[in-house]
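Single chain ahead, written as C-alpha cells, the form predicted alone.
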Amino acid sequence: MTGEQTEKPGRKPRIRDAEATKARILDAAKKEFAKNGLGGARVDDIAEKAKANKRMIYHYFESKEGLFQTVLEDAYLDIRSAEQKLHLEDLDPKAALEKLVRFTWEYYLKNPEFLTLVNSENLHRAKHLKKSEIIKVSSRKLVNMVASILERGVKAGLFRSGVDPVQLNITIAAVGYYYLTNRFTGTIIYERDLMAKDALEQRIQFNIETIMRLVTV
C-alpha cells in the first residue's frame, strides 16, 4: 500500500467532455441568437448545430433565457477582458484614449455579433444584463479605467477638466456603433460603400479625431 490515491478512471474526460458540450453549445447559440435574436432562435437548431442534445441546454442553462444571458454575458466580458489587455495605463494620456478608440472600431468590425446581440438585448430593454451582476462589476473597471486616463491627461495639462468618463465611453462606442449598425441604410442613403477599406480608414481616423478634440485643451 502507497497511500496514493488513484484517481477514479474516466472522471477527468467525463469534465472535459461536459466542458467542451458547454463550449459547442454557447458557440451556436451566439451565432443563432446574433442571426435571428432571443426570439427567433430556436433551441432545436442550436443543439443540432452545436451536436448536443437539446437536453443538455436546458441541464447547463435551465432555458433558452438562460443560454441567451450566458451568451450575452459572454460577449460582454470578451470585449472588457481584451481592453484590459490593452495596458494603457502604460501609455501616455492621448495615446492611450487613440488606442482605445481604435480598439472599439477594430473589435466591433472583427465581432458583428457582439453588435447584433448587443441589439437584441435593447429590444428586450436590458432584462438579462439587470440580472447579472459579473456585467455591472466588469463595467465600472471600464469606465475606471477611462477616468483614470482623463485624470493623467488633467494633470498633465493635455485634456480639459470636467468630461465624463461615462459619456466619454458612450461617444466612443456610438462613433462606431451607429456607422457599422446602419451601414447598409447608409450605404443607400449616402451613396457611398461604407464597408469600402478607405471608408473604413477614413471613418476611424474621423472617430480618433472626434474623440480628442472633445477631451483636448
Contents of the next structure:
Protein chains: 2
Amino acid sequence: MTGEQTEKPGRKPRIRDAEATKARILDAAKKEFAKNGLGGARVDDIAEKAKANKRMIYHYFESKEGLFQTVLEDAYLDIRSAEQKLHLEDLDPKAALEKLVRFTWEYYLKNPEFLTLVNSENLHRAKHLKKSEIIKVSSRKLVNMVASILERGVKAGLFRSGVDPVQLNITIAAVGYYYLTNRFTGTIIYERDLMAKDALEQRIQFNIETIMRLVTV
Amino acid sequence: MTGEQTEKPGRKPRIRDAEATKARILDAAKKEFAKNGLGGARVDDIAEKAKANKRMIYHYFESKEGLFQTVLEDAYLDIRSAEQKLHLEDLDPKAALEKLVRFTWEYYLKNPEFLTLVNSENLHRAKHLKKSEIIKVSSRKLVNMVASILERGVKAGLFRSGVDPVQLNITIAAVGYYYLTNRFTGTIIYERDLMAKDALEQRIQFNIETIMRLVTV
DNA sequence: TAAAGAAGTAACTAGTTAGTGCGTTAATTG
DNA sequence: CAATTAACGCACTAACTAGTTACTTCTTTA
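Please could you give me the other form, the form predicted in complex with another copy of the chain, since above is the form predicted alone?
Shown next: the complete complex, the earlier chain at its head.
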C-alpha cells in the first residue's frame, strides 16, 4: 500500500521555491547575526527561524561565514542604493546636505541591524567585506556625491572651501551611528532615555546643526 | 629593613599571590573579550594567556559573564579617572574643550579594547553595565565638567548658549569613536588607509574643528 | 512519461565549550 | 608544630555546535 497517492487530510503539500527559501534564510540570518554577532549566532536557530532545513543553508551559502558575507553585502548594497535614490544632485547644496544627514539618521534608526552587522564585521577586521568589489564601487558614488555637493556649495558662496569630502562623510555617519549603536550604554552613562521620541528629535536637530556649522563659511 | 622577613637568599618570591593572579586574569580577559567579543571569547584561552588555571577564573569571578562585567567596569573607571586627571577646570573654555576632544581621541587610539568592549556590551543591551552604580556617578562628573566649560564659555562671550552638554559630550565621543571602531570597514569603503599617520593627524584636526564650530558663537 | 536533477529532510558526527568535583600544596595562625 | 585556610590544578561532563551523510520528494524536460 506504499504507492498510495491520495493525500492525507492533515498533510500540507510541499512547495518548492529556491528563491523564497534563500530569501527566508537571508532574512532570518540578518536578524540572528545582528542580535548575537557572527560568533554568537547559531546556525540551527537561523534555520529554524527561516523555516528551512539547516542543510539548505550549507547548500546555498557554503558556510556560516559565507552566509554572513552575503548578509553583510546585501546590507551595504541596500543603504548605498537608498542613498542613490535621494537624488541629491537635484537639490541646492544646503538642502542636499541636510537631506543626507537626515536620511542617514533615519536609515540607522529604522535598520538597527545594519549598525550591529558593521560592528561585527569590524570585530573581524573586515575580512568579509574585503572580498567585495561591488561595495567599493557603490561607496565611491556616495563620496563623489558629497564632494559634488561641497563643490557646488563653495561655488555658491555658501560653504567654505577645503573641507575633505571623506572626512565629512565619516562625520555625517559618526554623529548618528555612535548615538544609536551605543544607545544602551548611553542611556545608563547619560542617565537619560536616548530613545525617547523627543530625545531622538533633539538629536537629529543637533546633528544637522553640527554638520551645517562644519561646512558653512 | 622593615618588612624584611627571614628570606633565604636563593628563595623564589611568593608563588601564591591572589591579587597578582586576579590581575593577570583581568588583563588576559580584557584582551580576549576585546578581540573576540563576549560570545567569541574562550574561557580556556583566557586562562592560558593569564598563566592561570581555569578553575581560578570561576573562583574569583564566578562565571564568564561575571568576568566580563568586571573587565567592562574597570575599563569605564579607567577612562573616567583619566578624564578627571585632565583638570579641565583650570583651563580657559576653548583650551579645555580642545583638550577634551584631543584626549578622547588619543584615549580611544591607545586603548582600542575600550571601543570593542563597549560595542560588545551594547550588543548585549548593556545588561552588565546596568548593575553598576559607580559608573553612573563617575560619568555624571564628566557631563558636569562639560556643562561647566560650556557655561564659562558662554559667560566669556566665546560660546553660544543653548548647547546641551549631553549632546556635546556624545558628539565629542562620536567623531572619534566611529572613525576608530570602524577603521577596518572604513578603510575599504573610503579606499584610504584611515590608520596612516597623516590620516590620523588629519582626523584629530577635523574633529577639533567640528566641535569648535559647533559651540562657537 | 520516465529519467534527471533540484529541493528538502532527519539523524548523525567530531570537535568544542562553560562549568565542576575533588584532591594537592603553600601560607597563616593558635 | 598541628590545624586551618586559601591558592591552585587535574581531569572530567553535559550540553552544544558547525558541518555532513544518506535519503526522500517534488519539478522539469527529452
